[in-house]
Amino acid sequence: MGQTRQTARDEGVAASSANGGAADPFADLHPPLTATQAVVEADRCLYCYEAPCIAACPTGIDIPTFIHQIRTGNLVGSAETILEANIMGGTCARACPTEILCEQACVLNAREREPVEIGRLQRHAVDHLLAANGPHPFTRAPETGKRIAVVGAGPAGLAFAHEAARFGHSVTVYDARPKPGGLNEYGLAAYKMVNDFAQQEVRFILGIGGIELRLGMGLGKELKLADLRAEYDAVFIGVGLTEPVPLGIPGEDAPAVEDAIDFIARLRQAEPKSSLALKGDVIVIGGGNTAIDAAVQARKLGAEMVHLVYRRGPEHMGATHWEQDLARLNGVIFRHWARPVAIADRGDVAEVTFERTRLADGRLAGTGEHFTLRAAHVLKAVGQRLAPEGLEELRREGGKLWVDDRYRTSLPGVYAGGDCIARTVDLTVQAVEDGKQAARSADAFLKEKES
């Protein structure tokens, strides 16, 4: 074993890169473990006392326990251990950056061995429970008569709704999109969320009962925060960051230019996906995981050359090193220390002019040296920000919603969590934890009002 051991996850990536991604551009990036593979991998866990992997998980999953349950053949119990802490354990097993969280904390790293593949073991257990389609593993407390509105059917909102329903409250979840799931449905690359898993997980979450979905209703449009506060006993805001950050340069509205998040959403909703293809070259501007998702997906769809251009160095990128390696294995060309300054429409292609950059006294500065790239598609992936509609009454901090340590906003009875709040990192697993903890805070608030 030791350092020469190649994980099954890396083997899957290598296979994808070996056939250029052309065989199936939407194939599962990390094929699930077989029963035998899962037991063998579970046997590698040392079941540490005060395990560092638990502390590294934002939702605090009891990782040694669920792995031990897999080893002993108790897959349902393992899944329940996971879902007790993280009701979206299925998505997080697929999309969570385990390489910088639980797996990085695995003590086997200190022994110069590969860490236990915690993410794939988590998927093995949760997928087994969901496939069995049995009764929901959690039950609701007796009805409290309290009604809570949730705005946003993404990870934070759904996690809040499930936890609040467990407490016996009646929850109505609103979302502006035609489908629930948030970024799990619209923002993750198709090769990470195959077989309509996002909707399967939503159906599972709703299976606890006491949760109603109302779609096509957006805050600031069909919904007003003042009306929700008047109608419901509490309100949770989990709207995420839905407004793409512009480049702020001439020509970014050229026909060949698209926001990367819209590109991914369009691919995720396309039917049939087998008809999709890209021709010509692609330029992706940005350095986060969305940029990587867009670049890799473009390569898998047949783009001839994909250039990912980032204004700083690789060590500054928001994307993890594993995600960066994934892009390289799929033939993505990285160009660091360059920022776009103008885009010109040249008919069938766009011509992007970049200025080379450097750090001067710790700040990014242009060098005055320029180069140009041409591509049939230019994808902007420089981040998203909070859309202001309907949130004018709430206090902001750093462009996001302010909350205290109990997820309370500046308005009584209004809570918030996920990517839209200032005190969190933009990770699905953190959004789930935000929703769970905010629901507990709201439940305490409602009980205090009763006493």
Contents of the next structure:
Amino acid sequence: MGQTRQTARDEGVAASSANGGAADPFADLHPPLTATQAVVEADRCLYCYEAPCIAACPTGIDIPTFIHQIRTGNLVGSAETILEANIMGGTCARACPTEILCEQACVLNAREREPVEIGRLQRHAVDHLLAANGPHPFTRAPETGKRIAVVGAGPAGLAFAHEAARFGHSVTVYDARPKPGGLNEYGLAAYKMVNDFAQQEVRFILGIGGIELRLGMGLGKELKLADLRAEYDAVFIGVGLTEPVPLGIPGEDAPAVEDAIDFIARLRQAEPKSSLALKGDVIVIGGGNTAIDAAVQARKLGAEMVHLVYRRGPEHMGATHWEQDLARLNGVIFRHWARPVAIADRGDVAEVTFERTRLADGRLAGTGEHFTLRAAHVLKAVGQRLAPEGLEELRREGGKLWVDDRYRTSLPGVYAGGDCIARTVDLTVQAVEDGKQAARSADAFLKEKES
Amino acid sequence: MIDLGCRIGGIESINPYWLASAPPTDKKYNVERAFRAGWGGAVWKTLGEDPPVVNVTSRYGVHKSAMGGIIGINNNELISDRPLEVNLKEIEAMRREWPDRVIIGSMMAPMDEQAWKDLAIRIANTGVQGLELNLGCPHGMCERGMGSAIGQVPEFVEKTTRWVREAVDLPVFTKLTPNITDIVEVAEAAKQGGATAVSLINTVNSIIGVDLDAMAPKPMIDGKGTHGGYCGEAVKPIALHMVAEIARAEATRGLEISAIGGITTWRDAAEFIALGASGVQVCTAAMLYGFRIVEDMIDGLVHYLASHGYRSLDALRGRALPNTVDWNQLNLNYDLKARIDEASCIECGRCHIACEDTSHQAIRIEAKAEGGRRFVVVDEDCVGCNLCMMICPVPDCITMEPVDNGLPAITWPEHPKNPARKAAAE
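Now show me the form predicted in complex with the partner chain, since the one above was the form predicted alone.
Below is the entire complex, every chain and molecule, led by the chain shown above.
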């Protein structure tokens, strides 16, 4: 069985490999399991009691139960178990770094060294429910007459909207972009979200009813927080981190330089992907999953040499080991311990000067030794920060929105969750949990106000 | 090299493995393939009087485990649906071409003396080494007064066995149905009738499953289904028990046993022989994997015998019988406790929840200082039931350790709490 698993995983990487020959380079990174593969894989699950995988899932999905339901042929029930805890179970099944979450906690790591492929099983069940196109699995409580505004139609905002709609509230979701989904639509690598899955999932979430979508309306522009507070009974802020952090070095505005998240967003919206074909070399600066996503996709678009330059070592990278391996398999060249100090525009290419770095007494320090790389494209992926517009009234903490343990901001009736709040985890699955919990908190607040 | 040669019902066989009377032994083509693969003998698919029966489509149903493996199958097939003469000619040819292999003729007739005797003589004339009386088929044939309709009545079992013994001078194997209350009673009847051996078990009556869309039992025949004979690994424990009962009973002493029931590996065969079987018959395992499985059945048994110092199957035969006793002879003071090896524990929690919900609440969860959890057996509450050990997914992680409680061995008849003992003493 271990053999079968390994092959399946290898296929996933192979299909995504830049040297995949005629295969679509943007094909599914982890192809869906066949019905037989799913049952074989489900059979590996030990059905642990108080399973460690549940504790490792930020949304607390009852994993042994949903896998058991796959085993018994109850696929709709399996999907409902997943969606009950995580309405974006479909995206999380595709995008979660399961290697540091549920699959890392799987007890089979100790026994067979290969965990149950929880992510792919989750996708199997959720995809079945979505494809069946049956009635929405959840029903709304009787209409409460309460109206809630959600700012940001990303994972946090949509998870909030779903949960609030279940409680019977009417929700209006605003988003500055032309399409809903947030990073699911604009930020995740194309090979993780094939077949327009982000939109498919949004349609599913809206299927519960009671949620209205208003697009092209951004906070600080078309929307004012004070107006929303006046018009609605509660407000949820899930705007994410939309402003790229600059490198703060000379020449950053050279024409060859682009923010990696903008590059990924362009690619996600481009059809066919080959219309963005790249020539020449690419430099990616940064060490998180966005840097990996940008580097791998640059290779898939035809870039010759892709250099991923990170100021610290592999063990310090925000990207998981699995993501780093994926990049290596796709021919990305890693250059650790170097930071950019200047960019020069040389016509067709940009020349980036790097200084080698090292740790001195636990702090990062330049060595004074320099090297240069030339590339047709330079992608910056050193992080995003909160765009401050429209959020001036809210208390901050470390540049992000402050919330208490019930997702309440410093203003009564205003909640926040997702990447825009102050916490260390910046995963889709955590944003979904934030939205879910914030909705429960807001519901309690509205019911309290009532009584 | 240990020779697996043995005598079953007085018949020399190169090994203890015979194919049971069933679809795999329906014709020369199959039996030839089986002999080439190494089977020591074959009990030909049951022969009846002409005209031959007519079979239905479909014929088999499957019982799978949650893990997808086949636990057992059932079938609604009747006896051979080919003309008697065709079968007899093929048997005769096979006897000629494979002189070192055993062919037993399986037969079935209604409760009519002449019918049994005529058929027995015709089959005996082919040169078969023995006859097997099919008194067990639990589907179809029993509706016509044959098979289990005879096998469920000890008097009929005795009569049919006697008729055949009177008609031919060959070893007679009376094949028993498990669909009865006391197997010893029918085995004794067979012995009274003069049986050389009993073959058991025939299939267990069953409905293998229900098609929840078509709302009919499986397998379906034009929208309807019927009960059929259940066989395969699932029935092995039933067969082991019945074989042991006959081997242990005073009333059936000296009656040889050709064991049948879910035998899939050499280990299964060894278990039946250790409980007193002279040889074994196999069907389902061959149907599921092909005749080649006999290769490891032979090889594995040879290695087992060698590694345990047994020079032949005779040395193994019945070895487990002295330790197969009635519950009344068990030591009530024997004490076992579960032991969990923390180093190999993967912390799945299965032992805890099994004991907590359904046994004696004897496995506690403790948080480990370094993270994770530890499972601790509470000796005072552990009754040594084996449940945790059985369900633990890690081999040898949970073991059952005998503990010395200082108490002498005592059985129920001797036990102070036994009211009957008190009564006897008074």
